[in-house]
Every structure is written in structure tokens, then in C-alpha cells.
Amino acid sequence: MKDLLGREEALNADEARKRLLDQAVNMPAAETLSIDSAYGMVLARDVIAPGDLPGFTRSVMDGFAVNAADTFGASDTMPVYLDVRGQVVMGQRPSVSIMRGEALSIPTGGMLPNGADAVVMLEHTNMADENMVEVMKALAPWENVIRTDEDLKKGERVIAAGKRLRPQDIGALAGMGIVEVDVFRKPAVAIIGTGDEVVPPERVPAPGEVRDINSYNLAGLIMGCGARPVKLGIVRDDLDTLKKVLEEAVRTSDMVLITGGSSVGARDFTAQAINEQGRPGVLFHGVAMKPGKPLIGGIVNGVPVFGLPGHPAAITVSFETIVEPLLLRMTGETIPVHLPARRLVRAIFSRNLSSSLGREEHIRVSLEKRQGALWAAPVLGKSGLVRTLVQADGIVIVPMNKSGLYEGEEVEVRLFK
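Keeping to the form predicted on its own, what do you get for the structure of that sequence alone?
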């Protein structure tokens, strides 16, 4: 069924995402990087521990290495006395072993000597003389120590493929002596701006012209997904020119985003240009959401191509709602189903606000603290106003079957990255 403008009726957002995610798309290849360059990259292969970590039994406290059995029954009122044989030197294997009734002074991180199976904290000891320590606390075996393979065991899978590497993951790799890893190459996402009225930001616009906002907004959104933006400049409202630039973008990029040219005006050529590039072409033209209804989604020979609306707010909503899930999949990242795809907070809506049934409405909101509670205040304004994005902290979604939100209603806020 077609709408009054001659297009197929708009899909709901879930169906639009499904159509895209059901398609086969070209995935970036893996590459080998130094761990210094792997922060934020997605692991392409499982990391297996090449050896035990830490590799030796070590103390987690400053104190004395002892045999735990020698401390049984020790207390403040009935201490145990042990002979001190010397001290452990950091970074060296202990030169002596201890026998029952003996102890060795040891620093945090020091290697336990043979014969010891626990460390008594310095705070629970007193030096009776220079060669004898008074122990005032009973210990269990292996208390206050990390054993040879307690952190990681040789052959254990430490980090699974599909994980985006965080600082602590890189630290674990370094601790295992792994200095290179196989990661997925960041998808290259081409950005094509369109419009005779759009000029670069360094240029003073003439009457009727506007500076390019969308390319810069999109570049940040793309980088936030772990992908690489490639700006291809601003294309005039000419079908042949757009087709030529789009052909090159499809050939050299993993995804293409075209800003503007998604509505049904006489000078909007995006859908036609996509369909003429390859199969299957346009999968949908129109999504039942506000802002962002004119969104175009398609696949050209395995490369996703989107025609995004021209207004800044519609750009952000369209990207985060429809483009981002597919782009995250193309990075190779596996997000566990029990974790949200983005940061979410609960807040109280600050006013009554109506919404039209039959479309998903994305309300920009700012967050504020009132009397110990978090409140979400709508930032109202047309989707062409960049101010509404700058002032907002996130988005509240009004579902298609709901006619609005009430003051005092608890809502979920999707925070901007």
C-alpha cells in the first residue's frame, strides 16, 4: 500500500532494522596490530593464555611469609613466636626456604619462599627482637597470597572474539606477554553531503546557504561506534554527479551515508541513485518515527547505503535507531543480550506531552536533579534546530501505540554518547 506521496507506507523501526540485519553485508577483514594500537578495537580471534599468571605464588600484603599451621590458635592474648630467617627481595626468587616455626619478611608482590603457604599482615605482628616476630592472628592456608595460576591458567580462554578491547583487556594481554592481537579492521563509512545550499563550515554562507553540520555530526557518531568516517564532500543536487560519487563510495567503503535527498521533493535523487548502483537496492523508504521518517535504507552489492534526512536532529535519531545496530555488527563486536547497547538511565518526565499514534517519537530531553530525583525535561523544537541536540542529554522514546507521556511518569533515557 502506498501513502499519499506515492511511496510505500513507512515501516516501523523494528521492521526496518530487521530488513537490514537479515541482509548479507560485506564484513571488514582482520588485521594484526600491536597492543599499543588495539585500544577500542574488536578482537577477531580468541585470546588463549600462553602460560599461568602470575606464574609464581606471590604475597598481596606487606608482612611475613609463614606456614599457616604455625599460626593456628594465635591471638592478641596468645601470640605465636616465629624465628625470622631474613627477607624476600622484590623481583627475585627467595634465596632461602623456611621450616616450621620460621618466617621470612616479605613485601607486597614478593615471591613466597618454599615452605610458606600464607602471609601474615604486618599489622598483626610485632617484632619481639631483631630475629623473632610475634604473630597475633591465625591464618588459613593460602591466605593473603595469589597462587601461581590463580589469575589465569595456561590454555584458558581469556578474551573471546567479538570483544571490544578495553584498557583492562590490553593490560591483561601485556601481563601474558601478548604484544600483538588479531582485530577487525574498523569499517570505513563514507559520508556524502548533498544540497546546493550546503557550504563548508569555514565559508561564510551567502543568503539561502547553510554551513555543513551533518557531516561533522555523523563523523562523531561513526567514531562512537568504533568505525572510521570518510568525508567525501558536498555533492550538488544533480543525479549524475551523485551517482558517480556514490559508485566510488560503494567501491571503496564498507558503508555509505548520504545526508539530505531522502524526501520526495523533485530534486531528491538518493533512492534512484541507490537502486541504479546494484542489488538488492532500496529495502525501505520511510520509517514510522519522528524525527527521521524519510530515512532510506538499502544494500548495494553487500554494502549498506543510507539516505538520511537533512535535519540535524533527524540525522542523529536515524543513525542511532537504524544505522548504529548494523554498523556495530559490521565492527565484529558481540554485545551480550543481557547488556544494553547504550547507556540508559531512569528518570521522571517533567511535563505532559502528547504524541501521535502510529509512529515512534524520539523526544530530546535534558536531565536535571530535583530533590534527590533525576528528571527528564523535553527540549522542544523542530528537527532542523541543532540547538535541541546541543542542549539535550539523551532521548526518550514514545512507542507507536502510546499517545504521549505524563508529568511524573518514569521513563527510560537513552543517553547520547
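For comparison with the form predicted on its own, kindly provide the form predicted together with another copy of the chain.
For this one, just the chain is written down, with no partner chains and no other molecules.
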């Protein structure tokens, strides 16, 4: 849609996200990894238990393996007496079975002998003599043991595809003897820097030149989503060059981010290059938020392509607001219900600040503790300054229909990762 001056009208952020998420995108393929390398990766196929865990009935206490029925009615004042037939050795099948009236001493983790169905804790026993134990507590069958399939039962689904593997999940895989898993490859996200004034950080800039900040910021933001940045260098502000590099990037990556290009001319190049690359092309050109308004979003043959504004704060805000939700989906992770809450903290806003109606304003804030409460102070400054991002701990969003924030107002801060 165009405004009265013939410019594309900025979409609101929700609508921009929706346009992207409504499109089909290519998902990364799966790969097989050793469990040692699979921490934090997203499972591509359900894991089914190949056998029972622990696989035998195991004591969870130090004590005596007994037949629970022998202990019925036992108490401090009315102990029962059992013949001790020997001991269970850790890691070995017990050499003897027990019969009614008998017991074997057993360590935590030891295998229950045949004939036993419970373990009485050491604390509730007393050696009456060398071969006889006094039991002062009644036990229910299967008390203080883990049964052969009580942890995991052969054939059951243990971990569902789409889960990001946490330490305990890898532990469970190890416990089942699964030493390799199929996980989704990390999405490869190409970063194309543009701007005739941009030089790599190791070069001394000539007057009018600046070093590349945005590729470095973006690479970290990409890694923070569980994806893999691929830097394709800095290309000249020139349509043909951009088209060539973009073609290569779309062919070899799962997503493409073009940075820089804040001037009107560069923005037009970017939109044109995206549209000429494939269908459906540009989905929106401009988002009603500050900073980050000049953001371009599109999809080319299933590969999302973004033209990000060139200012450092605009990079961070447009990435987190619009790019990240799509990139997270492309990791294959089934987003847990608590994820949205995960990076939010509540704080008290430290001063009055006005904001424009009709666009979301993303205020960088730093947090500090005063008398036990968390306060959020806006870090003011132009979005072209990297300093404001370095000093900030997170972002407070002022919605489109709100004209500002008041001192003392409670706000929700979305923390930087």
C-alpha cells in the first residue's frame, strides 16, 4: 500500500510478522550427531526407548533386600527377624535368591535378588547377630526400589521431535545407550554487508569511511537463535553486484540478511534485488516501529530475505522483533509455552518519556537495583549510536496506541540475550 506521497506505507509489526509466518519457507535438513555434540540442538525424530530402564529392579537405598510380606506388622517395639544370606555386590547379579524369612544386604543401586520385592533402609534395622537382622518397619511391596521398567519402558516415546535437547535429555539418551541422534541442522543465515563507506574492522577507515559494526552484531544475534551466521563480506552499493551476491546467498543459505543500505537509493536497490530473485519477493517495505522503520522483508523461493536498516540500534530491534520469530521457527524447535516469558522481567520506569502515536517505540533501557526494586532507565541517544546498545540491558516496547511512559510506571523489559 502506498501513502499520499507515493511511498510504501509502513506495516505494523504484528502484521509484518504475520505476513512472513504465513508463507512456506524451506526448513533445514536433519543430520546425525554424537550425543556429545547434540546439547542445545533440536531433535528431528522422536526418540523411542530401545529397552527398559533401568532394565533390572534396583535398590534406591542402602539396606536389606527383603520380601515385603515378611515385614508386615513390624515396628520399633515389635521387630521381625530375618536370616541374612549374604550381600548384593554392586554391578553384579546377586549370587543367591532369597526365600520367605530371608534377606540380603544391598547397597544403593544394587540389583534386587530373586524372591525380594522391597528394601528396608539401614536406619530401620539392627544386626541381632552376625546372620540375623532385626527389621523395625513394615514395607509395602516395591518400597525403596525402582522396578525394571519404572524409568523408561521399551517402545515408549521418551523425547518428542522438535525438542531442544537439554542436559538431562542427553543424560536420558546416554542411559538408553543411544549415542547418536538425528537433529535439525542449524539454519545457515547469510549476512551481506552493503555500503560504500563500510570497511572491515581491521582496516583503518579513510575520512568518510566507518568500520563494519552490523555484521558483528548480527552474527551474535543469529547465534543466539541457535542458527549459524555465514558472512559474505561487504558489497558495493550497486544493483548488479548485490543481485549476484544475493543469488549465491539464496542458493546456499536458509535465510539472507542484507545490512546497511539506509539511504533511499540503497533501500530501493535492495527491494529490487529481492523482487528480481524470485517469488513472492518483497512482502513489506517499512514497519511502523522506531527504530527499524526501513526494514524490508521478503521471501524468495522459500528463502526469507531481509533488508535491515543500517543503524546499530535499528539492526537489533528489527532483528528481535521481526526476524527472530521466523528464524526460531526455522530451527525446528517446538516452542515451549514458557519461552515468551523467559526473557521478560518487570521493572519500574525511571522517568517520563513521550512516544509517537501510530508506531511501536522500542526504548533501550539499563536496569539497576534501588532499595530492592528493579528500575529501568532509558538509554537515550540516536539509533545510529552503538553506545546506546552497549549500555542497555534490554528493550521496553511502547505500543502504537500509547503516547509515552510515566516515571514510576511498571514496564516489561525484554532482556538482550
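Positions refer to the first chain, counted from 1. Values in this document were obtained by computation on a predicted structure and should not be read as measured data. In this text, the rigid core denotes the largest set of C-alpha atoms whose superposition between the two forms falls within 1.5 Å.
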Against the larger rigid part, the smaller one turns between these two forms through an angle, in degrees, of 10
